[in-house]
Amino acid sequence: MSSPQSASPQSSLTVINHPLVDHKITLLRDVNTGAGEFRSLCQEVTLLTAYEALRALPTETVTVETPLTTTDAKQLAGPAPAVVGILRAGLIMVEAILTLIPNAKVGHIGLYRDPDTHLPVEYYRKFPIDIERREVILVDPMLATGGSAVAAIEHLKEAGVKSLRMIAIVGCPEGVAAVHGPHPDVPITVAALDPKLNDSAYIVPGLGDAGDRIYGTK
């Protein structure tokens, strides 16, 4: 389902390679796709991408009773993971992952990109109180300049997070390099890797502004 690519021996990038994902990404790219369908597609792509991204979550063996016998089986180990969405567009991905891990804790970090400098500006931060004990899944639909992702990762590490991975719908080489430069220990999984950023720091061909398209605000 996936094609792993290594940015360095310590870092990893996984690009999903699956016809269903390709089809849904094509629909997301289409300027004629409306907000309702765009939201549904973002959730569907997140689910398909998370399936691959979360295959390394730790498990433990427990004994359960089936209708026929008792057996040893695997379940997620330790405290439930925490899903941290970069506001506002990341919320749609948080909702999707909660359908896979309903007891996950949720954190939020509000960052917007300054239109002139393209640098992230923080306006909100709220993490689970014991986030340092949990596997953390950072989500944002677009990994463009990487500025917001790097800022979010730094805040999470300052909070004591030790195990962290990122999921995006569309990324680009500039964004991946920006994250893996200071944070080579953070695996990144994307549904699609586009060629470049344009002069306005938007991914090309990309999806446009994911937040505006999700919420119909433009």
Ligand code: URA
The other form holds:
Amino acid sequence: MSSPQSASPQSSLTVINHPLVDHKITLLRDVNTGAGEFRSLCQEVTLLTAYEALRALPTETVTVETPLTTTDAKQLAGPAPAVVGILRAGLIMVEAILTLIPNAKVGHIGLYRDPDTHLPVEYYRKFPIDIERREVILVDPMLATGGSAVAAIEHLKEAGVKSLRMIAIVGCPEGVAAVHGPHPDVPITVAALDPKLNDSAYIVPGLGDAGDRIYGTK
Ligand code: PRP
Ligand code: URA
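Having seen the form predicted on its own, please provide the structure of the form predicted together with uracil.
Below is the entire complex, every chain and molecule, led by the chain shown above.
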């Protein structure tokens, strides 16, 4: 008989279902939304999505002195989390999460999708030296084929990371399945889950190329 400890991890997908998030996602989808507004919206959606995604961060009880008394209160346990952004587009989400967790450490993985194969090509990687001790928050606005996310997760696990979750702005069933197949232990939280990929491996309806829209490069 399998005990809860030995059971294989349960895949977890959370889709934010909230009027404010829906409204901001609609503005992100709009082809007429310019780069400045697009960047602000990505940061706002990241904050609202992270609020839900980080519910399970471990806490510990400490004693704090208020102006009136001394009381037990909760704080984040252990060393500060590490936020890992997949370049380029993930950078905008890293900046947003740093406003919530200012003492977080930051890691980067540089990946771009080969335009023909749609497979991720790595060009940079730098993690905090003790990342294996930290809760890790992997961020990338788009979870399309899932190739970039899986490559990043594999590198993080090779580095010894044991507790890791992913936050994306828009995902699709193909990307979620690609991650949860090999990595059912990685919870995924998305602000929106779209129906499918097109023949060029773009999410439809989606919001286009997130990196290009954030940085105005197209
Ligand atoms: C985009 C996006 C993800 C990746 C998702 O990056 O930011 O990293 O595509 O696609 P996948 O799930 O099929 O791997 P892109 O390659 O366009 O690079 P960029 O962020 O530098 O624009
Ligand atoms: N990368 C993007 O930026 N958008 C998509 O729809 C798919 C991959």
